[in-house]
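The form predicted on its own is given below as one chain in C-alpha cells.
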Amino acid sequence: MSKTISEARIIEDPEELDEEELEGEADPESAPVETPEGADWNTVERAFLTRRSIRKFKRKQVPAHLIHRMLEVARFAPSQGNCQPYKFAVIRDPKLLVEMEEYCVDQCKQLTAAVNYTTYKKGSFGYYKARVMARLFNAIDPNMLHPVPVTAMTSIAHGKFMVFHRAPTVILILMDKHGIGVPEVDIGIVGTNIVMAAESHRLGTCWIGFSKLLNKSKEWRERLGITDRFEVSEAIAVGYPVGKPWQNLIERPTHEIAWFEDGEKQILG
C-alpha cells in the first residue's frame, strides 16, 4: 500500500514555525505564486479542465495500489467539522459487478414501466396510470423524473447504456444518513479527490448516480456490508479509458455570477 501523507510532517499550528518557514524562505517551493493575467493554465486547472466522464473502459484492471493512494487523497478530502461521514465500498470482483449490473437494469425497467408513460400510447389505462404514478414519484422526489435521469433511465431499461459501463474497479461512496452538517457536500468533495487524483493517472472516472438502486434491496445492502446507518450515495467506475477523451470539447454555460467589490456590483457572465 502507498505511504500515506500522514507519515509526513504536518503543521497544524501555524506557532510550531518559525518565521523564516512562515514567510516562505526556508522552502521557497512553498511561497505564494504570482499569476499575471491571462497566464497559461497550471498543471492542476488544466487538470480539472480536461476531465471527461468516461463510459467506455478497457478490460485491464487498474492496480491495486493505484486504487490505494486514490482512497488514500479522498481521506485527506475537507468534511464539514473534519467528521467525515461516508466510507468506501470497492468493488473489483467481475462476478459481483455482473450481478450489480443485472439487478440496476431490473429495477430501472421496473421503473420505466412505472412512471415512462410516453412510452404507453395516449389515452391508454397504461398511459394514465404511468402518469399518476409519475405525479407521486414527483411529489415524493422531484429531482428524480427530470428528463436527463428518465431518459437515461429508459435506455438501461432497453439495454442501450450501461450502468456501470463495464468498468473493472468500482467504488461505492456510503453515506452517514447522521453525519453532520449536509453529508451530500462532504460525498461530493470527497468524490472528487477520488475523480482528480484518477485523473492525475491517466485513469478514467465516472460519476454513477444509479448506484442507489442498490440501497432498495435488503439483500445487497447484506452482501455490501451496508449497514442501516449508511447507504449508497454515488458510485465512481475506476478504468482505463479507450481512446483520448481529454481531447474531447464540452460545452459548457456560462452563469451569471454577481459580482460585489468597492461597495458596487456587476453582473458578470
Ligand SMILES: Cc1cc2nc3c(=O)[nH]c(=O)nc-3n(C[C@H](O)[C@H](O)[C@H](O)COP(=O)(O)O)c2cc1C
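Starting from the form predicted on its own above, please write out the structure of the form predicted together with this ligand.
Here you get just the chain by itself.
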C-alpha cells in the first residue's frame, strides 16, 4: 500500500479534538442558533410548514433559469453511498404535455375498467370480474390499490381530476434501477430538494406519482429516451399557484413518538 493511501486512511479520533471543540463553545461563529421553546417558526421551518401540493396553476410559464436553479439544488441532495441514482427530463412543450396527459388518462380509464368494481352494477358480470382482478392486484402490490389512489384514478378516468394538472413545466425524475440500497428513497429526497427550492421562489409544485404510467409505453419510453436501466419514478409539476396557498398554517394528525431518556420510555403524540 502506498504511503499516501495509508495516510489518507487515518481517521481522526474524537479524543484528539480539542476539549473546547467538543463542548461546542469555542468559536462563536460555529455556535448553535439559540431557539427557546415556544419561539416562532423560522423562515426555513415555515417554508416546510406552508408548502402545499398545488394543482391549479396560472398559465404563465416559469423562467427556464429558475427550473435550472431547482435542478442545481437537486444535485447536492444526499443519496445512499452518494450514488445519485437519477436523471431528469424537463417537459415544457405544451403539445408534449397534452399528449402525456392524454396517454395517462387513457391508462387510468383502462385500469379503472379492469379493477374498479364500484363502477359496475352490483351483481353484474363486470362487477365480479373486476373484483377478482382487484384482489389479484391487491395481492401483488397492495399499496398501489389503496382506496385513495383508486378514487383518484377513477376520477381521472371520468375527467374529474387530472394527472399533470396543466402545469406549464413538468420535471420527470428518472430512477436508475441499479442504484445503491433503496433508490426510491433517494428519489424522495432529491424531489424534496427540488420542491423546497421551488418553494423559495413562491412557485407551486405537486408530486405526480401517476407519471409512472408512462413506463408501460414503449413509445413513450422511446420518445423520452428512457433506457431499460431507468424508469419514471415520480414527476414534479411546477408553476405559479392560483391564490395564496401558503397563507394559513394547517392542522394534521400527530404521529406517535417513542422517547427514550433518563432510562425511561415515554410515548409522546
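Here the rigid core means the biggest group of C-alpha atoms that line up within 1.5 Å when the two forms are laid on top of each other. Numbering follows the first chain given and starts at 1. The shown structure was predicted, so the numbers you read here are calculated from the model rather than taken from an experiment.
Asks: Taking the rigid core as the superposition reference, indicate whether the CA of residue 254 shifts 2 angstroms or more between the two forms.
Replies: False for residue 254: its C-alpha shift is below 2 Å.
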